[in-house]
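As a starting point, one isolated chain is supplied in structure tokens, in the form predicted alone.
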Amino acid sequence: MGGRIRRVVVHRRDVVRDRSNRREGRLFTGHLGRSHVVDSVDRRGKQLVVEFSNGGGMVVRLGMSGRITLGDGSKRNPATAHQHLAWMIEPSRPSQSPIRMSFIDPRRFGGVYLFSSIEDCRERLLAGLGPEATSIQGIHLGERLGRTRRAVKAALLDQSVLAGVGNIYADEALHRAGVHPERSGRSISLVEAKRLAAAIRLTLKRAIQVGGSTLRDHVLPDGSPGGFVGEHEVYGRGGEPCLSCGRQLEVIQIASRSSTFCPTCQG
């Protein structure tokens, strides 16, 4: 914190929304940081706040492909592949080096969503997400799960109900709690809510402590890969044996998405 933005470079506008949700429009980079000092770095389930010192800021959503890169700013790199947006930090100590730190989005389903007030992007860019998935408890998930018929697997794929559990984390926290990804949401019970829960928090806890699961697109800030691709029990292994029980593991389609599960384990 505390490092001031001497340099803003907009490689794809398209990428911004503004103040009012439009893509359309002038784009100040003023709006993006600069000549503002960062008074606060957050996460709100799967999107990064930024606050500047002018009360304004930036809501970072990541989408499936894209990714926060952190380099040297004192060396004037080219712009690598599908970099859309850079910024140039300058650190609070001197001592230390300056940083470019840049927004890299190869399907740009991601984007920087402006707001002009902490309580704007309260109102209008993070009302609609439900509580967060690394604290929740269990009689919260199951009161959230209990109004929807839909399939578990994709009630926890929505962000409205809980915020922060992406496609691999959800197959792997419903194979660790045995609950099939087709049971609908309002038939699972407290015991197995609060199993569940125990489950997400300790899945997303591992994997937050070994960087992730690089597939494709993923690496961490430094462009170092996550490990937690290696501790996959039953994402992207259908068709192999569970690791428990031996079992063939299947691969279904639920909301669009794959979902690999066990039928013995979490029949």
The other form holds:
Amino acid sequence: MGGRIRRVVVHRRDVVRDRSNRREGRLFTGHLGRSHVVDSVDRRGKQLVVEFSNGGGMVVRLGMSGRITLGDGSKRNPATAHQHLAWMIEPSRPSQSPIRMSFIDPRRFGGVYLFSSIEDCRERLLAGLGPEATSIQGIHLGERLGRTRRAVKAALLDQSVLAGVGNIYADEALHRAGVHPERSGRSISLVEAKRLAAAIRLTLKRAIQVGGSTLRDHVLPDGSPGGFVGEHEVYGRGGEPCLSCGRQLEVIQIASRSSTFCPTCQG
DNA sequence: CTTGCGTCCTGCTCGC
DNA sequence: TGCGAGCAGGACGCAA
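Would you generate the structure of this protein in the form predicted in complex with the DNA, following the form predicted alone above?
Once more the chain from above appears, this time first in line as the rest of the complex follows.
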């Protein structure tokens, strides 16, 4: 904290979203052009929230292929493919060396969203986000799932129900909890909701520990792959045997997303 | 209100 | 060996 953002370079304007969430990078340099002191860096669900000392800030969404890389700010480094933004962090203490940060996103599903005040951020960018998946309690999950008839898998992917779970970890958590992904949200009992909440917390905790799942794009800021893929029990294993019972894992579509599950363990 | 589906985008895999 | 089609997915907008 207290570091200063300097030398913002916008390589692709449409990765930056303006006040109306449109792809509009012109305002970016105007907004960030003068150096800003970083007051805080936080996470809400899948978004990174960076607040500046002037009250404004930015929300970074990585989408599915986005990442932020860290580099030595005292060295020159050429822009790599799909590097849409780059900036320097000048530390508050002169003894520390500057850090170069880049936003890289091949598919451009992610982006950087600017906000002018923390109220603006809450209302426009964080409004409607459900509780944090990393700390979700069974009673709260059950109460939220009970409001919908949708498939429980679809509900888990809905960030307004629960913030922070995507397709991979929804499948993994449902399998770990022994819940069929097509079950209606309101059919989930309190006992099952508690089991599911614990499975979500555990799955995310473990995935974060080992650096996430590298399938196609995701790598850690230093370029190394995440270690969770080797621990996937169902995702990406359709047709292969269930690690618990040996039954062939099935793949179906729910909410236009692939869902892999074990018909026996998740009956 | 609720729910589902099309859209965006590129890299990888598969089949011929 | 080469090439094109198909697929994957997070969030949003729109339609039924």
